[in-house]
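One chain comes next, on its own, written out as structure tokens in the form predicted alone.
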Amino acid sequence: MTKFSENIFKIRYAIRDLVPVAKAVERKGVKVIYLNIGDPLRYDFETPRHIIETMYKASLSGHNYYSDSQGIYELREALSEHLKSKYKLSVPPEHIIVTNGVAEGINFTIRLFTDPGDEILVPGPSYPAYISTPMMYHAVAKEYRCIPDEGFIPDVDDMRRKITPRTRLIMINTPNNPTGALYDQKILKDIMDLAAEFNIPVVSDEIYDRIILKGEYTPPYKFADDVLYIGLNGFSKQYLMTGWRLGYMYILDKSGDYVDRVVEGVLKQARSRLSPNTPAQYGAIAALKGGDKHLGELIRKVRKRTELFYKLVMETEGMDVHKPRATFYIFPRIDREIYGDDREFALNLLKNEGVYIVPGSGFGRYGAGHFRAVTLAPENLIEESFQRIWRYLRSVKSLSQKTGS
């Protein structure tokens, strides 16, 4: 008898759920203004001309084979070395491991550590993969608290609540995916505290860590001496290589316990998949040594986007929202009276206005009453998603003034 696994049909991916809806109102003739996925290159940004050059050359060069399941050498001396100059981490190439973006170090890390009924914790509003990866490995992701009222910051005193003897990791995410938070160091320093408390390892996805519109980034690792902290970054974001398809892990463990065993655990997984893109990783080399100058055109004009969807969505009738400080990504409330719950409004805004965006209750029960969007479309885009949004809204209270309800 055939039998397919039960848990894969319950794994959601909220950003994209809504394309096939999308498609079908563009068959119609509408425009849609896609607010969904955060991948600048689907706007007016662009991949800097010397890291695709360098990509272009590796293979004419002839590096197209399988390369090293942990990535090449170089790749990771880069990265090392990187790691060292921009955030005076000491991590040799032997602890960083090249992936196919952070999803897969994410999954990496998540299967490493789980067992069915294992359970992690993360953070709530959560990136939907935190969720669905342990899904796929019958493990548990239980959400801890991040405290709307004080810009998603996470409540340390959920998370201690939450901890069970199954506990087996703790995920964080500053800057956060998708409320734009960014933790200060006493959280930081009060989460590695509890972590050190009870032996939990804590994984760290830091790949908005340079896109910081607003005050200072805190790395998390700084207070990681007595926790197994594994951090999470890539190429996506920071030098704009979304399709590229590159991340990479490092391993921090200043017992020494642990390290050797986190190396060969990630790696019997790595070999499976046997390697991550090989011309990819030469061009990646030369994103790290080829400077930051792109970085402040793009910090510079989603800084004066997200401040133009801030105004807008603080005009607009039923709706709030606290600044992002990092990311483009902004998570406004909204009143159910007025828009129904979120995925209802979604679907409705989608369907009847072309403006896709993502609602909340798709990054976990905490998300409910929101929607994200990103904000990296140019501006007369996001002022136009606004007339129509604001449209939309002149007819759901039309609709209901003669309803009576």
Ligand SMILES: Cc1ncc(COP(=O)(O)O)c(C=O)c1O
Contents of the next structure:
Amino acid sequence: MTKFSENIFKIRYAIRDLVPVAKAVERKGVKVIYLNIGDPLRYDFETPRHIIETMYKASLSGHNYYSDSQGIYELREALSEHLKSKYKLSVPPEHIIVTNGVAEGINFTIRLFTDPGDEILVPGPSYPAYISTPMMYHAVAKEYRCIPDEGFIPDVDDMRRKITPRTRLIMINTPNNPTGALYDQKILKDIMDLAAEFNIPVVSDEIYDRIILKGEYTPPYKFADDVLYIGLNGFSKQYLMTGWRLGYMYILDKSGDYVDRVVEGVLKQARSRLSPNTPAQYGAIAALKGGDKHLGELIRKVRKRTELFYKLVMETEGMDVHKPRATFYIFPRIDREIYGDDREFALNLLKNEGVYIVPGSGFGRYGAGHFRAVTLAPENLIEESFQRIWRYLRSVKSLSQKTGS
Ligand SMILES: Cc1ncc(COP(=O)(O)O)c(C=O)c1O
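We have the form predicted alone; now please give the form predicted in complex with the named molecule.
Complete assembly follows, chain above in first position.
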């Protein structure tokens, strides 16, 4: 008898769920404005040339084999130096594992720490993979509330309430996707104290740590002396290399009790996927050593676009939002009386006006009543999106006046 995994068919990936609808709208001749995908390369940003050239030369000179499953030593050495110079962290190359994107780092860590029925605490709203990945391994993601009125800062009391004897990991994500929140020192210290109290490892997704628009990034590991800490970061966003699929994990364990087991447990998985992309790893070394001019430009543009997006949200009836302090996302709240629920709103806006935003409930139950948009599109497209949103608003208002609802 043919039987499929039940969990797999429950998985949803809200960021891309509406693509077939968008394609149908395009076939009708409407130019869809895509505000759904957090990929700068889909807008007016490009991978720095020196990275591409290094990858090309590596490939020409024969680096086209499977590499070490942990990643080539030169890249892990460059990452170790990078962690030292940018973050003052002392991590030997042996405690660094190169992954096919942070996505794979999330996968490896969740699989490493869970058996079926085990639990992982994830932020709510949550980056969708924190919910779908545990499902793939028959573990359970439990969302801890992030407080909307305080700019989506985690509610540590809620986190505490959700710890059970089966809690295996606490996931944190600052700067945060989808909310653009940047956690401050106090909250990070509280989270780490809680993790230490229950002896629960922390996985920190730091993929946006250098895309800061306002304020300062506090690295969570500063407070993790008594915690087994796994940092995840990558090349997709900060080096404009999304399609290259490269990330890395680093392990901090002051106790020294767990680090070898973590490395071994990750490598057992890594070996079965053979290796990360070898020529791309050479490109990544060039990225780490090649300066950050592109990053300054990215931040300058994103800052202006986020300001504009924020202003337009605040001018729109029935919407409000905390100004994002980092990342290239914005997560406005919508008034249900006017717009209906967030899924309805996203679908109707796409069908009627060709603006593709992601419904907030696609980021877990705490995301309901919101939508997520990327702030990467050029200003004229952001303005055009709001012309369309306002036209949509006028149409739903006149409809509700006619029906008296
Ligand atoms: C919070 C977060 N983690 C991980 C990822 C995946 O990144 P990568 O391209 O490195 O797999 C993303 C991508 O959008 C993200 O937003």
